[in-house]
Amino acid sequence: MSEPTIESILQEKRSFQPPQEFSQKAHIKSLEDYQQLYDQAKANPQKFWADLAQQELHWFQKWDTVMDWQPPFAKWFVGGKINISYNCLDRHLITWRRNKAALIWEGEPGDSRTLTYAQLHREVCQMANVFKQLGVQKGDRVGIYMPMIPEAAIAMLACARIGAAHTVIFGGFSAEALKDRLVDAAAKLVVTADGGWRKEAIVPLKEQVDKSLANNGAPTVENVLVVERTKQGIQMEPGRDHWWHDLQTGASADCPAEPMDAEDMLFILYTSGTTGKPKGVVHTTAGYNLYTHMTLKWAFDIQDTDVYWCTADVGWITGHSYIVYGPLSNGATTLMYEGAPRASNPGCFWDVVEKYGVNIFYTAPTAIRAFIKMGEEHPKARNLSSLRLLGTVGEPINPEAWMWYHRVIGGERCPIVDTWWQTETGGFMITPLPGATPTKPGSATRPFPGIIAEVVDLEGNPVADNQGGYLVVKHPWPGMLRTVYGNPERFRRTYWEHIPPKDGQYLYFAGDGARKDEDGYFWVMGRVDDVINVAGHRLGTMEVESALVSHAAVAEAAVVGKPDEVKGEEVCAFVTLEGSYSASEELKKELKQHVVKEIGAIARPGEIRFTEAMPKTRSGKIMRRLLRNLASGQEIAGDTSTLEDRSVLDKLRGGS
């Protein structure tokens, strides 16, 4: 792992104050309020988190010890008894929220459902009893391989209710990837659907499950529970396969929530896109419940009147924390959408915002750049006046994409919450608090109260302002992963050994490069392997991408390093053009010169390849690893199971 010494090459000076009207009504109303919370948490983190746990959650039994830290293994609220399904459902039933919309669902073909807290509670209890009927007990693991339908959230909450750990496997994974995860988790039950809608096509989920289980592929799986969604013909194996609706009929709606130890495992979530064995990130019950609850409450300023929409898939951590657990724990109305923008319906997201009066909208930078390419006419043709807050997640956002989001979607009135976090962290780590934090396009701003983040060198020493380095977290937090499932040594090696302990303090290394500016704002530059070494100068790919996207002709850019005998590496840029521009050698020269102008000659792309589309995961992230293979002329290597459109790779192989 090479050490980044990235110079500050993004001279972003724009700053946006929280709107006064927003701040007056917000949970955290000023920068002074934020600073007070941050200082309290830093001075006494255990008291800070314990006070919030007492105020914000329901406990069957209070804890004995707030935190037990045996580096690098943490336990929170030791001795406490709690159930996250109870906190997401039951406690709201004794308030006016009983008949409030808990989950609004919009299906891809246009069907829809709204479940109140009382209705969602009833269905969760019924399925918890069905799971018991199928032999699932406390401590067992349940695989969930589902489309974006309410039953996915119901299955998660039903698992949590009876103390079974779920492992949600993204519905875009192949049968082989599914099998690997079911085997690693030793899942007892698989919950799936006959299929799911993906744009105009049906994803044959049950067929993939059958392939993964063929020839005793996942020997611990005893039963498969199938939701009827797309109604195409499927094979049902007698004795093993059961229809969800058949078993739900007549199932009791009385299922008391199991009191769980604070550190009982809530779920395993496998990180995707890696080579080799999938890595099962383990999250436990109480700390995760508290952390998702507080981060959503403060960072998205969730109010009882809000309709909140996170566009992620429940197969990712964003869906776990900020579609299901965080919103429902807060008693919010959370929206789930099965569809996705595409050529035949480019304005579908804005239709949903308008139809339901969405107030808070949370999506990925790659989606925002796709919206830019589709054109302003689509959002401008809809009434988006209900929006009061926007969020971004998944990767650093280019400043120009941030500005477009602010202007076109937010009408220059909505604060933008740019969140940095990971599967492993459980929830937001660096984020604005929208009523308190002035924002800068492209910066995730400051750490959430209770998070002690720093940018350091390989020895763990803090680097100077605006100097690139490694992003680390210095103190345990309640939402952190506890281990890698079945492999504590891999947990230690992956997250705690890249950078040695400093002054006896263990440093969690996130895998990302970052810089911190003179205002204490963090600028995340992406994975450290997304740093290009050009003749000894290390350039963050995000910063070169930002320069390219700031040119009027560029809708989206992805930059990777290409081996070069002289320089070590040179910059190779893949560029998607705005609709009115055409690929040409002249434009290539213009774009190269534009990067020189924005950053300097050292960042001049050695090669620019125009492409109609980028290779992306089904959740919208560009698979830069594949672009690196293409740029260097190598065969495509590693897991491509999340790739949305394989034809994109074939078109890119020829370059342009």
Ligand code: WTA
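This one's a predicted model, so the numbers in the text were calculated from it and none came from an experiment. For clarity, a rigid core is taken as the largest C-alpha set superposing within 1.5 Å between two forms. Residue numbers count along the first chain shown, from 1. First, how it differs from the form predicted together with the ligand.
In the core-superposed comparison between these two forms, Thr437 has its Cα shifted by less than 2 Å.
Once both forms are overlaid on the rigid core, the distance between the two CA positions of Asp33 between these two forms is under 2 angstroms.
After superposing the rigid core, the C-alpha of His58 moves by less than 2 Å between these two forms.
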The other form holds:
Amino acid sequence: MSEPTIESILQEKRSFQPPQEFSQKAHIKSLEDYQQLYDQAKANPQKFWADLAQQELHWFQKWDTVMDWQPPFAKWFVGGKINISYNCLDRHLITWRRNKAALIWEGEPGDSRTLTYAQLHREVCQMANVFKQLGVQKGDRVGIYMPMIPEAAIAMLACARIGAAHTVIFGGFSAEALKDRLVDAAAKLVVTADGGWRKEAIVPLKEQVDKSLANNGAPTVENVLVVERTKQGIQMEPGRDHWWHDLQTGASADCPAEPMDAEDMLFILYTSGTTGKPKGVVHTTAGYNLYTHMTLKWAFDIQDTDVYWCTADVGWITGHSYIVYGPLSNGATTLMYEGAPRASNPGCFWDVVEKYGVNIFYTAPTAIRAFIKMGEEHPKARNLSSLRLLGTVGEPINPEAWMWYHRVIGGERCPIVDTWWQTETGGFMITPLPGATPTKPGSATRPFPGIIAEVVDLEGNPVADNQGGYLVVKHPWPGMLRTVYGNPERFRRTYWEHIPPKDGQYLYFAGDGARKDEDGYFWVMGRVDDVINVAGHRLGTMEVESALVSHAAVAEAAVVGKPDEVKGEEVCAFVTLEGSYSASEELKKELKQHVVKEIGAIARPGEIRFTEAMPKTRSGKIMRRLLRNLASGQEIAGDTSTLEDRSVLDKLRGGS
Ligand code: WTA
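If the one shown is the form predicted alone, what is the structure of the form predicted together with the ligand?
Whole complex next, starting from this chain.
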């Protein structure tokens, strides 16, 4: 199994029609219905989104202007007042959904909890009051560094309720990475847990928080709120650290949702880019609420009877949009699972599907490829007949993995929605609507209504059908990022100037390569910048290089992606050493560990190769293309004439 290549997917001719029974009950029932919505949205995007905003969301006050577009800065529903926690909770309480399960949670050790909409509302209100008591005000930032437990969602919604922006930091990030993000966001409060369960071991989250705050590491942080989860015993600093359960006891459950401006910041989420430190992607309130609501409703065909499970972590955008906000805004039942598939429990996901009768299941190609390796006997031994729809996200899915998902998990009856989107886009951009769109294995199919996507060359000209090019989006959409936190110039440069505006038309540059086939279907090929995608997680090669060179032994480092059967790609690092150090297996181990310390386990290099020199151009740029060839064991391809010293190639081939 390998990443799809242009050659392999050009040969992919299989196509699957939406099952008739599915279409009949779906929100969007036919290709004609999709086409009609698509055409309406294209002809008058503002009317399209405004009508939906009116129908689907609760507003404290209606907007004056649907869209204000000062390229590349967009505002949506200007003048409107809204609160996403109200839309996710309060409005359901006055309906029959009051006692419907909002959140079903399954812990890794087998403990579980279900919160109805009324119960979730109560806990969110209590925590919102606790946050206020700890001095958090509208406009402040709160860091959330949590395991996959209901309190993570409660903390997010509590922030939204009082108008504080959250920044969720994935629990797998190291203390260093956590510190960087808390500092950049100038967070006032950190919400964490004593620890989290990960593959039967404890992740010491609070200990990492302590390290990040030591020596005044993140000086804006005034308080730390700690959920008791693993009970392994931790240090609590008097005055700064508080137990969640202590403050919850006695907190009032009365906390009306703050009417927020449509464009008030809802959250910052850090993601990797081509250069420098991870950037804080900013999402605002109303547009994000509408966009996650509509995309989940139509692409996942959410119905009131569904149990919906997205296996992502809340530390990533998928968890934000499609575990918490999208499902709850729709009044759906969302399932949250603390565990992860592992060799010692290869059937754990399917046990959860069976236990709760999951109807809609959303995961990443990496997980699917891992399941393929574990063997089909595990899903086959469980009753998966409740499933009616499957989704995938995070990286291109190879047709073989798609077919396996379709056959073994979906029993050949469940449509598969391959959703292409990004942290920056807030929600799905290119995706089938399962009752309407025929699917092709490996293609994310066609854009969501309201999204004008194109494949272009570097000048912004559309390329011919089936030609590779850059994936861009032409018109602003409600869920788009508004800026990079504290760095509007970086926002402009990264997303809007890479392909220069043409005739006043700004193109959002996604960073992905793609092609469009003769049916208008998009085939996303993967990143074209210095971002690699390891097991569906975005990593900047520069980030890993900076981590490596911060080790005393390393003179220079160059990081590239290397194809991996399960993870899609893994980190391969080429390293030159400082004079007094010599290459050894121990040093390789030490450097890998160093990267884990600096960033987190997701960035651990799969391979480190010591080399005497790097292949550079005469202007001193490392030729990563050559390193990529070497890492994947291919012959050096393409032009090498700009190489400064050709003997470097032989040295690299012989590297250890
Ligand atoms: C990749 C995750 C192919 C892509 C939601 C994108 C995909 C990056 C798909 C964003 C897909 C995501 N097919 N590639 N269905 N979905 N990607 O910000 O390279 O963590 O640019 O958001 O993942 O990753 P991010």
